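One chain follows as structure tokens, the form predicted alone.
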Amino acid sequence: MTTVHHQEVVQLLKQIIEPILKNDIVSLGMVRNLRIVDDYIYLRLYIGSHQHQLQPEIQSKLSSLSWCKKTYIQICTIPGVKITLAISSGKGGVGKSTTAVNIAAALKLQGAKVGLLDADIYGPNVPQMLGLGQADIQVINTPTGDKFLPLEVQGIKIMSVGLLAEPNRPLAWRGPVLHKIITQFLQDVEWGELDYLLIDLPPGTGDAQITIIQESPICGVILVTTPQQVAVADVRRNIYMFRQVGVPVLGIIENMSYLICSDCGLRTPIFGSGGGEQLAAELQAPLLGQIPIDSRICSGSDTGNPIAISEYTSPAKEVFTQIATSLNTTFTFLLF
């Protein structure tokens, strides 16, 4: 009984449509820990801040059932943020997190608050690309309790777990450990009023990775690859991880994605082309954006100015302003 008991409720669930993301709360992972427990409905929301009608319509639809006598539903969502999004890629080297700076940088530049969430303990390098040094990580006393202050750099909120490490230390943390410190990050950092918190996960699909997933409100994922199979392949295994919590993938960029010649605009693409467009047409995902190689990428990472920002036009940056616009178009009616 308590099997078609699940069905029917997760039948039900299926019925209440994110009116952003278009698609039913269940598919979207925004439904997660539901049991049925005699006649009790337990479950977990996750949401963002501008959310929070769906607890009352789930009520009200779970209310059709003769069998139930009462729904408990925990909110989970991060206080003052309107949007949380994933940056993820299948390997390292990809440029996962530079772009993700880059992304960040470009939503300030057209108006939005932004915070960027630097969850790669792998190699936690957006400090160094916002040209933040070694700080101190300011403890502040708030009514929900004790919540970290995150730093904030060219108008972006930026908290990282490398600010935790000692300079030129490896992060060689156990599992129970990264556990605590990546669930302290995502609940215990009093980010204010945001309109899109990005988080840039680790490459790969360990423990790390699917702890971030299941304790955030995210409520999509943008993959970055590069044009070669190699990096696809791995972008697929990604893929399937967010599948299994249903966490949905809103596009794909296509990083070093061709080199343009200074002389004659001639695009060679060095390594190979394709992979993007690939697993777009695979996902049924918009190609947001297909990056060039360009030196002032790298070197604008090194003295912490991304590209995004910089004074000089450039393909490159046109590409990240073109994927901002495009979230903003996505959010549009949850941001304005």
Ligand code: ADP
Contents of the next structure:
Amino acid sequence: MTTVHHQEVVQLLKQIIEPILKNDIVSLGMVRNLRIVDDYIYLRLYIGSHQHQLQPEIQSKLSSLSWCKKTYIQICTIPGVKITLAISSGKGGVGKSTTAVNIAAALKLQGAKVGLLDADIYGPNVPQMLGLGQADIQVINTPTGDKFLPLEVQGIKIMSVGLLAEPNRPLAWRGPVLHKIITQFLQDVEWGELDYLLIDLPPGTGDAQITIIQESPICGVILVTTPQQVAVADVRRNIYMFRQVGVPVLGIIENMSYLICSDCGLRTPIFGSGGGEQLAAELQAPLLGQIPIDSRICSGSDTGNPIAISEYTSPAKEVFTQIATSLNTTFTFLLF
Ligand code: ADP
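Shown: the form predicted alone; wanted: the form predicted together with this ligand:
Below is the entire complex, every chain and molecule, led by the chain shown above.
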């Protein structure tokens, strides 16, 4: 009976369309942890700060079920944040943080209010990529309790697990401690009003990643890979992990796709070509961009000047700009 009821609930929830994204709330990954116990429905609703009208709509829709005594909805949101996106990768070193920082910078340049949460416990290097040294995180008192105050650089609000660690020491958090720190980072940062919060996830599919995905209202994930990595199982595992918890995969970015000859402009795919397109087709996720190898990306990261906002034009900068434009088109209401 419970299975039948479960199916009935899902059918009804699928009739509720998120008006801006024009898709149903189940496909958008907004409904999670759906349970039916003794004719009571329990669910978690993961929404942005502008989507609270969905709660009464769900209540009203499910009230049509004759057997349902009551629906309990737990709202999961990050205060002030409209769109939460995760940047993920199958393994480290493929340019995930570089991509996160540059997309954040490109979005900022296009007028969005952007925050970047560096949750990469294995290599929290976002602060360095934005030119932040070891800074003290301030805690402020708010009506909803004590909150961390994010740092701000290049107009982007930053919070990083790296800022909590001692310099040059690995973060050795495990199990419940890790869980607590991550959920604190998601709930206890005073972001203010943000259009986008980008979360730079740790690479892979371990406890830390799953906790972040389950605890945060992620609207979609962008997967970063390199041509050498595309055929590798952990990229697929990564995508399946998101799909399993119901988080939509917005697309794939292939980094270090080709090298451009500085004399003749010829593009050489030194790590092979076509892999990103193949992976995108196989996993039915769009290829959002192919970023060239460019020493200025590397030097920009070292000096805290992301290429996406550097003064000169370059093919890499163009790709980041295009990705930001396409995100703004997907979430078009933010600009108005
Ligand atoms: P991850 O977050 O996946 O571990 P990082 O973003 O830290 O990877 O990048 C690893 C290194 O590769 C950094 O030194 C970064 O500057 C460099 N890098 C990333 N993408 C490029 C690129 N397209 N061209 C040149 N260097 C890059």
